[in-house]
Every structure is written in structure tokens, then in C-alpha cells.
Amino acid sequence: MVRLQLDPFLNELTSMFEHTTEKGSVWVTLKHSSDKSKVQRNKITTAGKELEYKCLVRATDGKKNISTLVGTKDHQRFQASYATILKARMTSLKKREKKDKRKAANVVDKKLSKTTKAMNVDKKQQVPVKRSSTANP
């Protein structure tokens, strides 16, 4: 996996999206990371120093893997650029079919009426038990 700086990472991510416009996918994952080993993290915390956490961003199209680390200072700029790339490249998504609200409400009403009718039928089918009025001496 190739670790890139922010701007080359965004350029490479754009080219990945361009290569997969007709066929393919791009997977992007974000992970909370300190970029230090466990031993180094333990030494830093025992020394009383504050550990700086970064965001590890990985992208792959199945053939090529790239990654970058985004610090707190560059977070806003990276997020704005990343959002712009996503908005520009997600044009091939299919639109969702919207369901008619009235039809959906009618289906729910029909289901409720069927269940209440079934409950009424069950109550009618129960036969009360008659007790004999004679007492045993």
C-alpha cells in the first residue's frame, strides 16, 4: 500500500474514480490511527506527553491501493476536497424509486383491518362453558 501526501492522494483518488466510471468500484475507508506501534504509544503515555491521533484514509479499486494520514490541522481542507470529489464522481448512481405515500398507507390499513377481523373471529369461535346448577350433596 502506497502512503501519499494529501494532495497526491486526492489526485490519485480522482483518477481511480475516473477509471471506474463505466465498470468497477472504489472503496474508501477511514480509521482512527496514531501511526505509532503499541510500544511507542505506551512510552509516550508513560512519559506524560500527549499522543496525536490522525485519520488514516485508505482507497482501493481492487487493483491499486493508496493511503494517507490526515492530521487535525489539515482535516478541514481535506474534508472539503474529499466532499467535492465525491459529489463530482457519484453521477452514475441510480435514483431511488419513490413510493406513493397514499398507497403505502392503504396497504397498512388493509393489514390492520385483516388482523382485527381475525381477532374477532377467534373470539366468536370460543364457546362459553355452562356449569350445572345442581350441587352435589
Contents of the next structure:
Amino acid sequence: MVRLQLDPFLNELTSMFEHTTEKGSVWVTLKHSSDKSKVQRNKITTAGKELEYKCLVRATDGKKNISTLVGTKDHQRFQASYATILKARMTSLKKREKKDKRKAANVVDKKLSKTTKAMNVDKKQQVPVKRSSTANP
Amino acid sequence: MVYVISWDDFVERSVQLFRTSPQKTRYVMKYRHSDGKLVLKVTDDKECLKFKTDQAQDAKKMEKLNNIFFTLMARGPETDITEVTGKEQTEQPAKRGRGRKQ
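Could I see the form predicted in complex with its partner chain next, after the form predicted alone?
Following is the full complex, with the preceding chain placed first.
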């Protein structure tokens, strides 16, 4: 298990997604952890001090293992970068089928509304002509 | 494996599971580009919740869940998430307040 800093971890994660395009999976695990052994944790709690918790993020492509710790201050930035990577990489998921049906229905509705709008435009052209004739005298 | 059908149900139960055992709960995501499948798992090694999908819209929902888990795990299980967007909203009025004082 390779422990990396935040940015190298994100770079490695991106390359993992690139390598598994044809074959293979990417696993990402999130866990709430203090990154200390049980003995260390007991020592700290008995001393009356508070344990500092972070978010442990692990990633693997089945062959290589990488991990990183995200602290309280970094989590917003990491979250944003992580979301960007996922959005860019998860492209093989299907688009909504129901939406396509709705789009087809909308296209039909739009065609109908266009014909009604054309009729309304003709009426509007007639109205200003009438107004100008009353304003003159 | 327990596959949950409803997304909202999955989110609610997984957050609850995390709050019950923050030390043991982990959130796993598996993505296969070749099959176009995404599987999410939340477990505390006693109870297991899974959600699988092949829909792009679920990837967007998963992003929100990721935000929730990052916030909970980085800050602590007692953090008030109010769906994370609620947090952003509470920050904005404070800034507006400073503007008015000026």
C-alpha cells in the first residue's frame, strides 16, 4: 500500500481510470480513521487528549494500491478535485431512457406550439396598424 | 448482499450506519468502464448496504453522497450535514451580514 500526498494521489487515481478503460475496475474506499494503532489511540484517550480524525481514501485497480489521508482543512479541495475526476471518467454509464422519451414528446409539442405561434404573430401585426390609425386625428 | 432499490433509502440508511459505528463503517465504490457499471457499498462489517447502477444520473447523485461522506469522515460523525448544500447556505448569510455592517 503506497501512502501518497493529496495531489499525487489524485494523479495516480486518474491514471488508474485511464488504464482500466478497456478492462478492469477501479475501487475507491472511504473510511473515517485516526491513522493510529489501537495502542496509540488508548494512550491518547487515557491522557485526556482528543483524537484527530481524518478521512482515509484508498484506491486500487486490482494490481496497484494507493492511499491518502484527507484532513478537515483539505477535504473541500479534495472533494472538488475528486468529483471532477469522476465526472470526466465515468462516461460509459447510460443516459436516461425516460428522458429520451420525454424529449421525443417535447419535440412533438414544440412542433404544435410553433404552428399556433405563427397564427398569433399574424394577429399581432394587425393590432399596431389599427392603433396608428386612431392616433392620427 | 443487500441491494437497495431506492437511492434516497440507500443514502439515509448509510448515513445512519456511519453515525452508529463511525470507527468501522467504510464506503466503497467500484467502477467498471468496460461494463459501464457502478456499485456502491456501505458496511460496518455487520450490516451491508449496496447500490448498483448503470445510469449516468446516478453518478451525479453519487457525487452528492461523496460530499456527504467526505464531510462526515473528515470532520467527524457528529457534523451536521443538512445535505451539505445546507452548510453552504449557512455560510453565505454571514458574508451578507458583513456587507450590511459596512
